[in-house]
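To begin, one chain is listed below as structure tokens, in the form predicted on its own.
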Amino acid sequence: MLDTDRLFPLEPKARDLARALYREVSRLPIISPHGHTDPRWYAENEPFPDPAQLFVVPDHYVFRMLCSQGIPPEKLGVARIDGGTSETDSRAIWRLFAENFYLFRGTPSRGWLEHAFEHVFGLTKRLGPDTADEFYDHIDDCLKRPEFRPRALFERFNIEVIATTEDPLDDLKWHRQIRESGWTGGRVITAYRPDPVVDPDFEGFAENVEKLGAITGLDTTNYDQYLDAHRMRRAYFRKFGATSTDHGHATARTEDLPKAEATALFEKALKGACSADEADAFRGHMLTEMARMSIEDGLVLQIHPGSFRNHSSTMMARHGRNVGFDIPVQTSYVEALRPLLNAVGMDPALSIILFTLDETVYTRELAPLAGAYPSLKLGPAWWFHDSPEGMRRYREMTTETAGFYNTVGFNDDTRAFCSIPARHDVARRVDCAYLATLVTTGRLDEDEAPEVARDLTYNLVKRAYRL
């Protein structure tokens, strides 16, 4: 079903070279340092329930596209939080998905899904109304077998390490269970995502800060003890393998406020009295505080701004967060990051990975910043640009200024478990195609290309995430 030369250059010499480079890296282990799979899968190692629960219900790429054509998420089994009902018949969900699979023509989602259908489940027909039940029955039968349980698939996918993402209030019980189970076939680590207790606009912010205090035994209404509570939770997360923190703020704004001003903002935030600008200022100041903590404990700081989250108030009220209505927005980095970088940006102990949903800043802002500050590295093409075209544009716009070695390889950033090998395969093919083009146009020596391909696939991500 899949073209073996997909995503390679059309020019014969470049295509041959891309094939050769791809052969060198295609079987390297997967490093997945930034993702959102459920650690409970690996802890309990229970079978995935059925094809719809595996491929449709948790995948916002899927229900976002179908919603754009008038099919509400609840028809696809997405839970409602407002008391409304959602479809619970998994076969009905799957049939609806199959009837509308044509909507994904030309999209990365189709490539990921068909890669999983063929390489994970051995299906080589095209999904559609006529094959929906055949696909469902075959996948459902496979999921009942031990070789399709989460741990077995983890090992089959050749995943060396995967990071999940938890907030400071999480007790990490699933990570503890994984560790205590004695499983030696995979490394599952956590990452520290403090948004619920650093973002005054996050629902229940004051209550979340109170819970943080209860967990740590500190008075988190006191600003100094609030910061110490973060230090305690970061240390706890490190015990379960965390090597990074993860910050999904709306902007890249940073601040380095005097302590009195930061304290006053914090107290206003606890009262729910911050203006929009004050809330953004507090988030920005906390990024700088988190950078200082990273210098202390070695955790890599990931910043991924630029998403107008939960754009539809109706969908937010109906389904809650993460239902596919997050929209990219224009984002500035040069002035926004300056307070943090002036405070700690030249410290060699600090490592910051920057992401963007605004491709216009790669050449103008991000590549020049990463090409100068030792603390900065560029995250890969991400989210809406996690596509062959997005990856190619990323390399074209960043390499000339930042080179390859101020980037961090690839991450899949997904909740859809079976898409992980598909996404990494796309990244490896695109990078090999790009390197082959550099060689055939005289910009890279042919003997250097295999080393760069391996670095982009495996070495850079391990180094950047301190794995």
The other form holds:
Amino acid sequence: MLDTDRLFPLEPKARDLARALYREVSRLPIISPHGHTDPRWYAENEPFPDPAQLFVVPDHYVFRMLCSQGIPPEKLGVARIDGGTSETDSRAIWRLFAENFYLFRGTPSRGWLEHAFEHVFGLTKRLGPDTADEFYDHIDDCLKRPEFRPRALFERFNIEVIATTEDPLDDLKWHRQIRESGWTGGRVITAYRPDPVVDPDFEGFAENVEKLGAITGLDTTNYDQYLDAHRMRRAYFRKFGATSTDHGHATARTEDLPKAEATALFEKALKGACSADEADAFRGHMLTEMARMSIEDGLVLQIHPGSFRNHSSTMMARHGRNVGFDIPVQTSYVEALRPLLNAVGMDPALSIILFTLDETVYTRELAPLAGAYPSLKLGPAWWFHDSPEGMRRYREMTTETAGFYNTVGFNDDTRAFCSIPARHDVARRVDCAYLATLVTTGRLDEDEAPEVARDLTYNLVKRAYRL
Amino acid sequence: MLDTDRLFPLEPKARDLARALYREVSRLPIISPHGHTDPRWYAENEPFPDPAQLFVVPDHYVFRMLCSQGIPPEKLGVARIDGGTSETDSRAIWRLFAENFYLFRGTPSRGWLEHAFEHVFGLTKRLGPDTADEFYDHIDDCLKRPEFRPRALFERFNIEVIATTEDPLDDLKWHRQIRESGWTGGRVITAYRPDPVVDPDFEGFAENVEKLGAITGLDTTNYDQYLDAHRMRRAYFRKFGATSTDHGHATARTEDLPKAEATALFEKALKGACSADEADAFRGHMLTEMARMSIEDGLVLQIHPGSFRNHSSTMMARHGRNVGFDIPVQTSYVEALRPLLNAVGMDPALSIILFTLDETVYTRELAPLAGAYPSLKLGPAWWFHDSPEGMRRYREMTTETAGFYNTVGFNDDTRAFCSIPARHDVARRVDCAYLATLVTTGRLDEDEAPEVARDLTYNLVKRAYRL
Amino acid sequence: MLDTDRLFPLEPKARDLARALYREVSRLPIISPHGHTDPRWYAENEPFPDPAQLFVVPDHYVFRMLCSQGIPPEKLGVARIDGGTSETDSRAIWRLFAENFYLFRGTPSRGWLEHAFEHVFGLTKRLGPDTADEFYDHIDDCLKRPEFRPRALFERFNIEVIATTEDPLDDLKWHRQIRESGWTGGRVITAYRPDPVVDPDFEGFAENVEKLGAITGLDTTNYDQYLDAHRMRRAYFRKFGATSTDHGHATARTEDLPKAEATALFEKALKGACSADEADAFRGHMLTEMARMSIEDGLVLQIHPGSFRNHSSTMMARHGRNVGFDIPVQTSYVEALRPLLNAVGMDPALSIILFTLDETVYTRELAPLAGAYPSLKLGPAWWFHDSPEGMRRYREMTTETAGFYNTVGFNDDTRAFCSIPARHDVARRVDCAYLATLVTTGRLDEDEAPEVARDLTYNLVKRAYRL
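Switch from the form predicted on its own to the form predicted in complex with a further copy of the same chain and print that structure.
Okay, now the whole complex, with that chain kicking things off.
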């Protein structure tokens, strides 16, 4: 059974206060403005296949931990792309997972999983070799029932709005199907992630740009029309609810190049002739162009830099992308963001949400930048830092310089559907614990704390993402 | 009303001990060895004009936070240098500030302001739209009374000594006037900050060097005489109490160049012909020359590196320097300081105080360096880190390697006069909390803690700054 | 007297739990898989000379702190290598140390020293000028007694196994003597540290490689035979118990060069003709070669990067190496380790233990890498971070991503024999405090914590080092 006071401060007065603050926010609806759930789930509303397919096979947090202890991902059902075979017996996968569940001690994955086991499936024992089958049978049985289909869970999770992430070449057919289905229980929106058509290093970049032309009816090999094609697709995405764009570049570099130079780089990129530096410059320039379009159309711009993708070439060859081998690297923002900020950063119509995988920049770079520029806000603790300690450090390292009101609430950023309520719950608890500590150490008045708690949980995210 | 136990540990025994330690140090005089108050205040002893001019207009901590939320600084009275107009109605400025006071929740600015409101002006309500006028009228009324003039506040603040910061071209006339006034209530000293005449990138560098020649009667275009001019001005500053120099370079780079090379760089700098790297090298070389002069004349050398000044060119064009857009950058010290340290770093007659805006260097670089070299001491948590969390991290990340006795007490480093007692109070509370935690976790004996508390508050700063 | 609850959480329930967990592990045997004690001590079993020679003269943690306060190391008996004289009166050294013992307030050295004074020598007063002679006489008296000889202390310290560190040119005669002596009280093993014969920048590199040839009977100027010579020496070291190799490079760079290129670099290195970058590349390539040999022979590979050795050239000239002037520098692992990891990193037969002096990489690089690659494990908090705060940060910054089971227990890594039980005790206490905090905040079940505590103390280190 989960401890109802988990993640709260230990000292009794602070714990009482955290508990009271948590009561204010624990039942507020979930706003999930950025994530990677599959819109097809909500469109088709088919049952999730089985416990292993729900909790293990698609979750790189889970299988990378077992991989790190010498268990090959294919034994956990992770598909091979090189012709190798993977385990297909879901019960065998589940048992292997259960045997190794002790590896998750002290990790947020453990917390998310147990939250889902208890709150979604009513399972209060501990998963292990002896309970593996009991868990499997019970979850499998549940999944066959209508109240465990995606839309039912969506409503039960009290999700007010969720954003998925699609690229400009996506026709958004699942989003269309959701809208046309007449479902009133949930608001599912898209977000514009143009990496495949702005990143010269993306596989198939030139073809992607060509497809963008085909979709928009423009000659996207012409730089001006290429920019117009973005404008058209952004407008199309806005029809399906998009309020934001998202950019997952390797660095936070921005550029504001003269048009001739940008055009030349773009043409070079289409030929696959860019150097690594030129590709980075083009991506950086496109961030500034996207910011200009954001001023026009109001889409909020999210920057998610600093991941070294597919670090292991062995794993990339065997299993492809998104298998837990994306590793954060040192990322700097101060000089990197300056071209964009000097171009448009003082415009209060622009809203940029900055994320980081490099916690050293919180006090040094991000809080000072967001605490000065009207266009900048701080995204929440992200990915590896989406954890109790990571969230605590985030508040401790950003609040004093940037305050609460330059932050944007929580993002779950997940593909793991059942972890959504768990993740939001962790964020609410950690924020309440932080606020309780501020109050009990005389840094915030007790009567202000509930308002801040509600802002951090619900109001700031709606305002920041224009929802 | 401020919580009298603010910033103390929550656990009762640790809180009791912190309270007892704080009683030992809370009334010790303030030693303020580095800061940016205006000596003219103490010289002329004129009343501060009004609440907005005292608390809002000159304080970039305050107006940058409102700027970050889309309120243009000119609406807060911050002067335009580009011909634009700024708000001049102080009551309007104050109301705008009060309406947005909630933005400072969780920030040290909130704590400093409320400390001043309560302790200096006796105001115990919370500032907000509904209390804005009440605050304004009361403070405005106070400021007209003699006991709120600068010298009276200085004495009431229990300041034993305060240093201001002047450049070599300053004639120190306010300091002269203070001395000649016969005021016995306070010791105001200067500090030697030669950036305008050692930094080739400083605006007007060559002219500044020329003026230095005019002041000293030396041919400062000659490198030897240029160095002598520094010696003369240092001696002059020492007459007005200076015990330290201060250097605000972009990096911590030092050099110890052969004389011919230094001379050539200097001549190139006078012509404005230095590359960025050469300018950095010359600044770095001058740090070593300054260290040599410090061995001669005993001035303590302070290094404050790592700020990217005037990050927004828009703001620089509109409002000029010091408007909250100086952003910290990654700074490294280990190789950077080596030329200076190899030249003079083992000389116990030399005292260098190192500051940082990059907290990652505390455990990795600064504590190991200061814990080995006899010439090095660690300055306190600075600027963005002059906050409860910043100060806690500072102690947690420096004490284990450098101990307490390679640190130098607290600097307020402020222009905001009324924040001085508040800032020192925060430092004393955080240090007492840290010591109480060490004692209650068996890392320091209870009978030693009061002595350490007094050292951190009063003795170390006097010793380190030779006051 | 030491506080029996030292380093435990303050809140009563968490403290009780930490105490209970500590009782589970406090008396488990010490496994010391990496360190720098002198095998001669265990071979000859001669008395330690006197208190100053035991606690002050060989311990750079101790004399660097006094040096940082202006006391020249020669006054503490640290040998000059430049013909200068050093203090030889051990009582005078001890008194100087005692007078300055207050400098260690808040440092781990203070804790280690007091643990040794109390637990090894029964001294419960505080060391200071007034107790200096009493301490000296008592310790000196003890050291003459058989129960204070190295082997007796080894047994009393409850050390199950200790590794020393030797280079490939060492004949391991002390290890041989230990084995031949028939001593059954302790297991002393060696570890293979090939820096002198793999680092082109190591003093005497070419001669060292030549000696390696003489020892192995191979032509080590030939690259193939040079590699074979390593294989032979590794086999020889394994005879004396070695289960690991150790590599103390300046950076974490690895390379996997084509053979022709490696051969050419090696030949250039032998001629002393490598550039700094080429030397670094060769060292990096040799890490990959060592990893390949590890797959063959099972030795665990330790990487200890990121120390700028002998930072002060003055100190190097006066006193030589290892006098407290090795300073950590920023270190990056993600791109640096990639050549090695792409060559052999997915092989579960390979075990690499990564250390760092740059704590910023814990959450950003090391935990994500170790939480994915089967070959990687995280070494404990090292050197400057081998302290209560350092260990706490280590757990807080690695557990959430890498879990407990990608860590390897504690290393004391020390030359200071009497500090070994103290250091292991600190690690056990900090781990129990961390686990108690996880349990009381609902992140770990109470019934799991004792098992994890035993794993962190005893099981993981034995498994990771294959002991």
